[in-house]
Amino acid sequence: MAFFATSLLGGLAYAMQFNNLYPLSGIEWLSPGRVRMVHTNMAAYGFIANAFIGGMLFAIPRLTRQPILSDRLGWVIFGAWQLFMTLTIGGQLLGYGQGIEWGETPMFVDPLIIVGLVLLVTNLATPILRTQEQGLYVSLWYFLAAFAWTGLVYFMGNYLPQFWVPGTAGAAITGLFIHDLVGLFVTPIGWGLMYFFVPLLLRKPIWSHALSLIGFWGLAFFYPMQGVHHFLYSPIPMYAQYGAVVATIAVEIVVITVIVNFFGTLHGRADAIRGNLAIRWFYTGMIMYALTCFQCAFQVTLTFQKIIHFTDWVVAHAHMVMFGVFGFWIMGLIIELWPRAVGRPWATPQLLTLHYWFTLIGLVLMVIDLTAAGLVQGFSWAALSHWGESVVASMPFWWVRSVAGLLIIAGQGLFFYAMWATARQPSTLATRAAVAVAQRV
């Protein structure tokens, strides 16, 4: 949560730069470009990666009925990962960030992260390989795939363009890295956790095991080819650009099967959306996922790219994916697991509801605002208007973006307080009994 807070504050500071109110002006190591790196990297590696590792540590032993390889190794990996994130922040602020989107981790941190990933995979894959269960549940398919893909993707993005594949080919690899980091690292772990937690909380099996496998193989087949769509109208060969467009549209068909499967699972238990806050976070994230994938099927076409390329439309899309989908799923995980971790029920459930609505309203406002800003900018540039005119036209949208960010941060402030108050409340016989009932699942 500390890295999550760091990412939020970095994003707010960078947004205020567009309002001519940058709060850290004149301090070189806190200049906007470096703070933006901290914002995006801590969102991906500090917040999402930490939370997803915690979720897998909960899910894998229960799915396999086997412990992880070593608890001690797990604590070593935990400590090392927090150290790597701290080194990443320090290195980026001191000017050692690499010039690759989401691959800005300093060179001296990259080898440490790869070693850490190998140890993490060894620790978490061992119970899957040792399990005596008949067949592997689909969550474990997703986790194993993420284990195989993540190290390769990280190595590809952080080493190949900088040392061995310069120029246009390097740009193509950079595009693959940006998208594969989402599709082959975050997405499979996120869906794997949803396939575990949603049936668990609804107390009913997933609607269709066959559809879940179609979704898995569709992701594996189509997603690796999509990344080049970040560089449409570039010198990259057109056959590669067309291939990326076709693969992106094709994967939307697969996404529909996954969404149908989860809403089929919800059938007959729709009351859980109102009564179970974790389920509400999960399904709100799924709706965001469906929207962003539907949006993606259109925005990767060359027709759309003529207007939205390099505009705030892309920023809106990125926030809806990374925070509206995976961030919302993580909120649901914390809602469910935090009482188990501290051995106490939530002290202030009403704050959790406020946190949900503050976050949802703030994010929806930001996405709508930046999407509209992107269209204004795109059509302004297409009309060959003066660059300054598009900046002036964008100013109101950037103010709304900052207000939306403040709303999101206020919601997280309530959430942090609720977590702290829960952990601090005295442990009574009644609270221990309440948590024990919850831990039976």
The other form holds:
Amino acid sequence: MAFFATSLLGGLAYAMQFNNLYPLSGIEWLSPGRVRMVHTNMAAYGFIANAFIGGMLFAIPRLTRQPILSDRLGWVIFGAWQLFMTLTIGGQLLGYGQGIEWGETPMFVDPLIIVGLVLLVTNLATPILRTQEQGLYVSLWYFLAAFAWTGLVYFMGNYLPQFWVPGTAGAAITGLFIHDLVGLFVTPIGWGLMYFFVPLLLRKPIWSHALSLIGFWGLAFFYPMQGVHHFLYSPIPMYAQYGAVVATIAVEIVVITVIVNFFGTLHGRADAIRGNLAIRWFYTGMIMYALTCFQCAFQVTLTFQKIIHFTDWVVAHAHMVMFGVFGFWIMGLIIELWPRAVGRPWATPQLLTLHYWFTLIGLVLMVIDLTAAGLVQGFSWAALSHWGESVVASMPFWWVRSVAGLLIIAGQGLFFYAMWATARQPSTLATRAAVAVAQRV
Amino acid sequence: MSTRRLRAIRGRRGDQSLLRTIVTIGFAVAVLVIAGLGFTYKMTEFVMTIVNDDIAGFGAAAVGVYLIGMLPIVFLTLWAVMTGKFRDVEQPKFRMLELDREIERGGELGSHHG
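Now that the form predicted alone has been shown, please provide the structure of the form predicted in complex with the partner chain.
Starting with the chain above, the whole complex follows.
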């Protein structure tokens, strides 16, 4: 949560720069370009990665009925990961950020992260390979795919363009890295956790396990190497660009299998959206996921790219994916798991509802605002208007973006307080029983 | 969830709705044809960059990384087939709910429940 807060504050500071109100002006190591790297990297590696590892540590032993390889190793990895994140922030602020989008972790941190990932995979894959269960639940398949891909993708994105494949080819590989980081790291772990938590909370099995496996293999075999669509109209050969566009649109069919399965599971239990806040977060994130993928099918076309490339449309899309989908799922995980972790029921449930609405309204406002800003910018550039005109036209949108960011941050402030208030309640037999009742009834 | 309800759900496995079967088979075919062909087309074009010597290093890196990444997944799939993990494709979704109940009751990790 500390890295999440860092990311939020970095994002707000960066947004305020567009309102000529940058609060850290004149301090080189807190200059906007460096703060932006901290914002994105702490969102991906500090917030999402930490939370997803926590979620897997809960889910895997329960699905395999086997402990992780070593608790002690788990604690070492936990401590090391927080150290790597701190080094990443320090390195980026001191000017050692690597010039690769989403791979800005300083060069001296990259090998540490790869070693950390190998240890993490060893610790978490062991119970899956040791399980005596007759079948392998789909969540475990998704986790295994993430284990197979994450270290490799990280290595490809951070090292190949830097040392072995420079220039245009390096840029193309960077495109693959950006998209594979989302598709082969956060997406499989995120869906794996949803396949675990949603049936447990709804107290009914997933609609079709066979369909979930089709979605898994569709992702595992046909999702990789999508990201060249990030570099349309670039010096990459057009036939390779066409290939990336066609494959991206075609893979949407895999997305539909997952959405159909989860809404099939919800059928007959839609009341849970109202009564269970974790489920509400999960399904809100799934709707966002469907929207982002639907958007993706259009925005990867050359027609759309002509207008939206380099505009705020892309920023809106990135926020909808990283926060609206994976961030929302993590909120649901915390709402479900925090009372277990501290052994007390939520002290202020009404704050959690407020947190949900503040966050949702803030994010939706930001996405609509930046999408509109992107269209204004894109059409302004396409009309060959003066660059300054597009900046002037964007100013109102950038103010709305900052207000939306403040709404999101206010919501997280309520959430942090709710977590703190819950943890500081006296732990009694009655509170522990209340947790058990809240979780299991 | 009560054990009785779990048993009832398990009992219904034999007569799964026709709709579910049709949807599952339909999506299996659609994924294989639509996503599979799209992906094959893309990777062929990436390979063509090697053949045409168009963008040195890119095709080899992309295809090479894909093949390396797929190796463990193919092996895991073979391992799963050989150890009988797919004997009953729908069984794990019921078992995961049972497992959760067992663990909530205080069951130990590491015991055999095949």
